[in-house]
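Okay, so here's just one chain, in structure tokens, the form predicted alone.
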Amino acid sequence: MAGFDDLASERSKAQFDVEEMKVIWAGSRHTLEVSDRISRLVANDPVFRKDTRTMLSRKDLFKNTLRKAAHAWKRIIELRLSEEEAAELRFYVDEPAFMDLHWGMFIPTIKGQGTEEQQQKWLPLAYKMKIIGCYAQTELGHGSNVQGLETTATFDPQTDEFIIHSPTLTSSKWWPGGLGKVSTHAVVYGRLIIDSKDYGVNGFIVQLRSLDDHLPLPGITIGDIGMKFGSGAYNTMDNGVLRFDHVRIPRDQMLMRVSQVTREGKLVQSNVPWQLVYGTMVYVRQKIVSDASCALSRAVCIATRYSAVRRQFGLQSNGIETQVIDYKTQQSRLFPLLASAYAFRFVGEWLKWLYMDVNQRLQASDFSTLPEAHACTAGLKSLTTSATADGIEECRKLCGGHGYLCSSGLPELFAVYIPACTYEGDNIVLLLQVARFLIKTVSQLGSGKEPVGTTVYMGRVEQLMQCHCAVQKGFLELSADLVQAAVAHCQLIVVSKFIEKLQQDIPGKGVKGQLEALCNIYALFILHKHLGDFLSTGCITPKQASLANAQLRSLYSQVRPNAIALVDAFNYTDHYLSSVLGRYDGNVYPKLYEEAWKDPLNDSVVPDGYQEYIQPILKQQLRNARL
């Protein structure tokens, strides 16, 4: 077929070294094995199978989605798989689950500030998944404000007990991945009420449902809150709600690695610093920006490959129409968001080294780098997952009106990944988090103390000392500004890790080559878009201007022959990319005229009423009336 020719000879034109390019991508040669490995024992997995999504019900979506969660457990016990290669597998089913809360935030917050004896307790039963959890912080009238919470946990000393309870509408847990049907347990957030007075918040380890008949616990009220976007989407889990009616705990049950509450209701600091309470945090936003990654990768593999297939105008000598990839305006507009996958790819790596680093440190009670990592993970998180959500309805629409349908596979990644955006902090709330940190950097330039790690190149602007600003109302009057700072800041972290990934040793032939044009896009692409900030602040000069903008137009011709191979390095299967247009063998036209005639309209060929509703109107069998 033309499209399996057409992306045959775009990879015979690869300048560099694929399979090297891979190895780059993975992170080591054993990460691509097991990735590889794992991924090919998903997709030839008939149970795992996807096509059939976003035409099921909610109810047989969501029952679906637990049977490929129990046989995804199924095959990670049989295998006896790593807890590397559980987490490739569950990555693999490409499905949002409750699986995901229960590893990904119920577990780790237990790690994070359980004491050691309740990780004794709790650990084991949630790594055999003899209990499910989740994490029940946001509320229905809180959510990014943490300090706000409502539900209130309450110490009574007769019975030496926490009473959980919800005491507004507001206060009802709202939003919780895996509580709505699944979930037995949960750390639940609330305010810690001792003796009348509010301590703030705190974690508890809540049963929610019984473990025989999965029934509610008395004083429970729990569902899941409804259809969110999309078709199947995000739809596979069911987020919930959750309120509390005076529901008793044990004392033990609250999570006590930095503070305790004894037995005679005294509130005590342990001996293990509160500041490891950011190390949960940590953890899950530098996830988040390895997940950015992915998401935006796999749609610009599909726009990209589609893009090569896809012949439109410019009749050429031979009569064949131009390849759409060759049109500078959708290289323009494809080539930074390829740039920007690798960009989020290693500085997504540089955040998984930082959160370990950091770890490492405040187990030994050194916090001096726990504020830059906060501000890192924070501003990453947020520009990330707005790029990456801006990128995947950008690659949509680089794939025409086919890219609208389902089959596509983009609508359903946009409706899945979109919510990462707000959960795990709002954007724009993070931003104006590392907006305060970078304030507090400036400020502390006057008394001699030297900026260190992502904030050092502050250390060499001396201009900053003589700025004043006339505004009476100071932060919340500049929010707006110190946003863009925020961004402007996080974007440069990106650069330069980039750069730093080409510093090191990379072998294979042609790699380095196009790593450095890519980079070179990345950063040129946001000297482009925020041309004005530049011009206007004096750091570069029209002719500059000009220059980059030619430079970047000559990097996407040097792009172009290599952009197929680029892609095939990401080495998805069509199994997880899930996309007739971003099939790997171009067979495109054929299959998606094969997938429309899957849909369940099809099912007939006069379609259900038709006698009710259609044939009265064709037979004009409506009485007159007058109005």
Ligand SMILES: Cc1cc2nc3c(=O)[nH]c(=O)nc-3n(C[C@H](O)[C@H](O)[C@H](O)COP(=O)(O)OP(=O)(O)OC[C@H]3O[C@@H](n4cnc5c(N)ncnc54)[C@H](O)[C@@H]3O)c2cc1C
Given for the second form:
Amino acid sequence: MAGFDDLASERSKAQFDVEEMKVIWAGSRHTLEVSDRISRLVANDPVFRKDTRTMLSRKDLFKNTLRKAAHAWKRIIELRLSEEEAAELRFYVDEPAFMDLHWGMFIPTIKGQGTEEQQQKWLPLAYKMKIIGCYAQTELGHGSNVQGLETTATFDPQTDEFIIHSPTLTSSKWWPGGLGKVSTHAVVYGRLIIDSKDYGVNGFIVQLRSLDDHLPLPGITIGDIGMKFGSGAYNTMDNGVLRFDHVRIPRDQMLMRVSQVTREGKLVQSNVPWQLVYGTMVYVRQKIVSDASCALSRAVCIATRYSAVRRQFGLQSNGIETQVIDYKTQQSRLFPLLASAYAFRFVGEWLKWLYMDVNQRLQASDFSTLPEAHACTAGLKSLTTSATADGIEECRKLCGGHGYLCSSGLPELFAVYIPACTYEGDNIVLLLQVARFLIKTVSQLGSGKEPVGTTVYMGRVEQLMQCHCAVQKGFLELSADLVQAAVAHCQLIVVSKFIEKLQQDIPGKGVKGQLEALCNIYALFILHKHLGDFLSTGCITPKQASLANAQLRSLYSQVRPNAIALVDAFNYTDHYLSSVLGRYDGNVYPKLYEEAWKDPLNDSVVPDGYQEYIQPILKQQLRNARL
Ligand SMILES: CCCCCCCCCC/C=C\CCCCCCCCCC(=O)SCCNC(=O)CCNC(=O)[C@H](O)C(C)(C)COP(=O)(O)OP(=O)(O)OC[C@H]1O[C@@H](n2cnc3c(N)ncnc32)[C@H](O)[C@@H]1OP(=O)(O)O
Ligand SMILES: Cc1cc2nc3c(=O)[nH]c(=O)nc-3n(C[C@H](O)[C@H](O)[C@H](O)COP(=O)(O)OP(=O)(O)OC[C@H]3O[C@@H](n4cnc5c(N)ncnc54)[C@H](O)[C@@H]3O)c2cc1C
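Would you mind generating the form predicted together with the named molecule now that we have the form predicted alone?
Every component of the complex follows; first up is the chain already shown.
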């Protein structure tokens, strides 16, 4: 079989130990073992099939999502899976659902912003799934501007309660995942009001639905906000709308690690920075960076395997056409994405360490690295999600027409992924946060502090910042330029962390050599993409730019024989890839043909509606012709 032989031949060319690269990609032998075992568990369970998703109605799609979530939970209990294994199971089930927000936001918020007593009360309920929570911050009128939220939480000293209320239409909670149909509770962000004084935004635990009949509690109006982009995609998630009509909660349901309200209605600030109220967003942003490397690697795996199977033009002496992966244009589009997937994987590993380090410091009341953690998580979330969304679309185009079929897996992957550029912080708004951090850093440079990083990339950031700061105009006036400097800063971090990864012990024949090539491809590709910055800031000369481009082309030739092995190292099952084009065996054409006939439109030879609407036209034309 053509495709199968092509991939088998490609795999025989590998110049490095793929099994060792699998360990590097997974992070450790243990993580690889868990990931491999759980991915196969999911792939072999018929309940977790994904091929019907785009053909179901919204209600059937959502019911099936609930069925999968219940089955996942049952398997977690039956098999006594650890939280690590359960998270892997959620990853390979590969379907946005309320569980993401319950485990990924509701629980971390209580852990990060609740007192010890509040954690002891609420976490056991949440861990045992006796309650299901969501993160209700965004409103119809405000998402980026958290300090602009309108929901109120007014303290009533008479009854020792907070009154939660939606004073305007725009104060309706809007978007929270899991809110629309499933969650029984929410962490609700609202304005703390005591004696008519507004003390800004805090988090409050509010029960939304009865634990008996799941009906909304008194004063609660709640529902789904409607269909979103694509047919399957994120429509497995019940993003919801929620309004409060003077709903009362006990005082002890305000999350009080950052600020406390006493029985007398006095606000007491604890010794932690108020920004901890934003702490969950930092946590999720660092997870989103890891998710970006997964989504991009998935698209690159599909496009790389297909590029090795697809032959077009270029008849060779043996009468066979040329593999499209051999075209330099295909390589110049595909290999930087392959390098980016590895780069984002390693910067995601570092960011996870940074987040854990910040949290350990917080335990010791050391808040010194919180600003850097915010800037890094915000900036890298923005950079990696934008590059990944664009990269998935590029992979679709790299697969030609077949990339546009749902059976390629790429349209669905794109539709599910692209909200990552918006949720957890609009990417431009987050880059502006990085710009603010850079301005502060540059202003401190006079105090003898030296920036660290690779010379050319560091010089680009410094020069971009100096130019902008030197102009001494207002932040808003310069914001479009400052975003450019923020991107440069984040790209510096990605390159630096890739270089640091290469300085670690990397076992396996040829593994380090391949990673060095990918690191150089990423660095030179970004340099080429932003050549104007590097030249205008004098970081490199035109001659150096030309040499860099030549080196990039040479690196593509170095990666070419290893491309299939480099994507095999992601160790994705065909079930997870869910792509006829990205099959491990390369058996593309027979499977494409087979998939086509599964479409419901082919259930009947003559389609519904033909006799009713089209045949009369033809008959009328025939009658006219005889007249
Ligand atoms: C056993 C079973 C297990 C089953 C397994 C399941 C496992 C599942 C795991 C899944 C894990 C994760 C899921 C990943 C997928 C996620 C799915 C989608 C989720 C989407 C959720 C959301 O979208 S939630 C809402 C997000 N909203 C935002 O991000 C809002 C963006 N806006 C802001 O962040 C802020 O408003 C702002 C930063 C833009 C502005 O802040 P502000 O208005 O306060 O003004 P300033 O800019 O002046 O900031 C004031 C100072 O505060 C500092 N700051 C700001 N933000 C932070 C922060 N986050 N942390 C720390 N510090 C911050 C800022 O720097 C200023 O400081 P100074 O300069 O010193 O004054
Ligand atoms: C799929 C999905 C899931 C979500 N899940 C949740 C959830 O579980 N919980 C939750 O609370 N929220 C959730 N959200 C909401 C999400 O967090 C917000 O949509 C996001 O924070 C962006 O805010 P916004 O929608 O108000 O956009 P806006 O901020 O209104 O952005 C609109 C445009 O204005 C620009 N803009 C805004 N402010 C500035 C500025 N200061 N300077 C320059 N440009 C600016 C933006 O760049 C953008 O181009 C979800 C959203 C999506 C799409």
